[in-house]
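Only one chain is given next, in structure tokens, and it is the form predicted on its own.
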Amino acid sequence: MPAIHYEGNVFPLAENESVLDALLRNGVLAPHSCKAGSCGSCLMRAFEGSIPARAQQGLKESWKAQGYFLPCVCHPASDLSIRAVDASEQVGASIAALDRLSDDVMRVRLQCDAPLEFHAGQYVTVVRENGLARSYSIASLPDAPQLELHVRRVATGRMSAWLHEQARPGDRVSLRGPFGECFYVPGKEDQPLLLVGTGTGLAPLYGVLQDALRHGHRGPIHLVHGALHRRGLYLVDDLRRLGEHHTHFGYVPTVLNGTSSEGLTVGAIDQVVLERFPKLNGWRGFVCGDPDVVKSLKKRLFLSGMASREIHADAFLPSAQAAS
């Protein structure tokens, strides 16, 4: 069986065991969160051996060339020599502002110590001094003075609890990334766009929307945001104002439980999308939020005619230890 060489130690891999699981089994305190290759929290670097393509999916080409990979989904066919990502490979940042957007969503603005190249809609991994790492999507544009994240408070979430209850402006964190392929690519300016998300899945969609408008996208843009109740929605007024200023943009706030008298569409978000957009041939789609909803929506969009290559998705997977 292949073995992992790490800091002078050799850890043989058990059958079907990932690199991350082998490290954890042997007592290595490797940062991690989702354990599904989605969050980037466990990022490491290989300096000897062949990295499977799956372990580098979603990383920048320059990072792939330098040997960065995701150990949680890495199942090498031969020995791999690796090391942890050190501070020089992260960007330091200070919390600039904390603003509550709803009962359980906090807008976190970060001032980076150095420029961070990213596309709106990608995500970064936020790392605290104690090593706790969680990933959050970027809602701001690259030329904004600060990085904007939307963090939902989860009962068992250690990072979200800190950001909601204890963090203060000036507190320090580090950032890894960016990661992800859920972002707007200029071109096809007349192509209709459909943005659908639940909860803080709005964060990347808000970034994609702003980026599309900034690049002068002319085709219709529709954003459907869903929540269980009215209090689960946020940025409602901001999005309605955007609709007033951009006639080709439509915003559909959706709740599973509520009344249409509140100016909301009531129903399951996938059913709302199907009823409003039955034919999606030639459209481009962005789907973010709860994994089960994302999976259902991706299927709905495809069956409605949207090409699979035009569907960009970002499922918000919980931490393997505690949701964030």
Contents of the next structure:
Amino acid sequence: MPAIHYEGNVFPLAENESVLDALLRNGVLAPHSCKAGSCGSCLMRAFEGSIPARAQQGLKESWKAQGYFLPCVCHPASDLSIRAVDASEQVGASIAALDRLSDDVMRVRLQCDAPLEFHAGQYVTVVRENGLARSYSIASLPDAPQLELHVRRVATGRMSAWLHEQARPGDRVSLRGPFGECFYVPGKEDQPLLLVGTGTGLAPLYGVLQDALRHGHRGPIHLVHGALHRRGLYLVDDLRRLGEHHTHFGYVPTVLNGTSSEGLTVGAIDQVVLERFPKLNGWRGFVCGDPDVVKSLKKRLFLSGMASREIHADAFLPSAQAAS
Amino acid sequence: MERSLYDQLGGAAAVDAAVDVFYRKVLADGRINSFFDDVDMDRQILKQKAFLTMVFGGPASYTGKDMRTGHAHLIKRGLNDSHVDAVIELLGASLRELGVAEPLIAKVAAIAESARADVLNR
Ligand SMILES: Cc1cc2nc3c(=O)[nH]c(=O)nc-3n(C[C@H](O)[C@H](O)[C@H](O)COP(=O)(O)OP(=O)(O)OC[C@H]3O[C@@H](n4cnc5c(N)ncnc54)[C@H](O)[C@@H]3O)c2cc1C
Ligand code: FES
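Having displayed the form predicted on its own, please output the structure of the form predicted together with its partner chain.
First the chain shown before, then all remaining chains and molecules of the complex.
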């Protein structure tokens, strides 16, 4: 079995064990969350040995070349020497403001110590001083003075409950990333865009929307935001105002349970999308939020004619249960 | 020398052009789409590309053994000849839609046919 070389220790991998699980089994406090190669929380760097392609999937090319990889999906064929990402490879940030966007969504504004290069809609991993790491999508534009995240309160959630209840302006965190390919790429400015998501899936979509408008996107832009109830929707007034301002932007607030008053559409979000947008040939799509909803919406858009390479999605995978 | 089937079809570009058409038909087909209900679309598209490359006679990344292990869990869920028939039929329909000539479609179908035993683990 290949072994992991880490800070002077040699950890042989057990059968089918990922590099992350081997580190955790040996008591290394390695930050992680999804354990599925999707959130970026576990990012590390290898300096000797060969990294399997799967462990670098989705990372940007310059990072791949520098040996960054995701240990949770790394099953090397031979020995690998690795190290943790150090402070110089993360960006320090202070919480600048916390304000409630709805009963269970908090807008977290972060002031970064150094400029962070990102596209609105990508996500960063927020690492607390105790090592807890969770990823959140960026709702603001790069030239905004602060980074804006939308964090939904998860019952018994370690990061989200802290942000909702204990964190105060001035508290420190570190940021890893940015990650992900769910962002607006300029060009094809007449192409119709469809943005669909549930819950805080709105965060990256809001970022993508602002970016598209800022770039002078001319084609129609439709945003379908779904929630269980009316009170699960947020930024409703801002989005309505944007719709009045930009006639090519259409906002479709959707609830699963409720009445179709106040301009709300009632129904399951994939049905609403199917009814309103039955033909999507030539469109570009962005889909974010709950993993199951994202999975079925991606299929929905594809079956309605959207090309697979035009579908950009981020599934908000929850943290995996701690390894026993 | 005759050009290879893969080149005649248009190589990697033809695979890229065919994959959405083919996979969309698969997902819309009530005979087989239940096998794809819970799979991740992006990963499945990569697999479909590898499959199309193979049946187009291209640089094979699939081996017979891969085909066996890759479908073993589907056999437990009832995968049989009728499903393989449906896939070959949709493959032909996709190529026809893309304007591929019938003799080439027949060659693709023959390669797909040759994988039947591996897919069904016989
Ligand atoms: C790419 C990516 C982008 C993300 N962007 C955002 C974002 O913009 N806004 C946002 O609010 N969140 C986002 N998330 C989710 C976020 O990273 C955390 O998973 C979430 O905030 C919960 O973390 P926690 O520490 O509060 O809860 P944890 O302590 O991790 O979880 C507590 C318990 O709740 C369960 N749980 C957690 N989440 C769920 C869920 N959704 N459904 C069912 N059970 C759950 C856990 O399994 C655990 O048992 C994103 C995730 C990914 C992978
Ligand atoms: S990417 Fe490794 S824990 Fe999420």
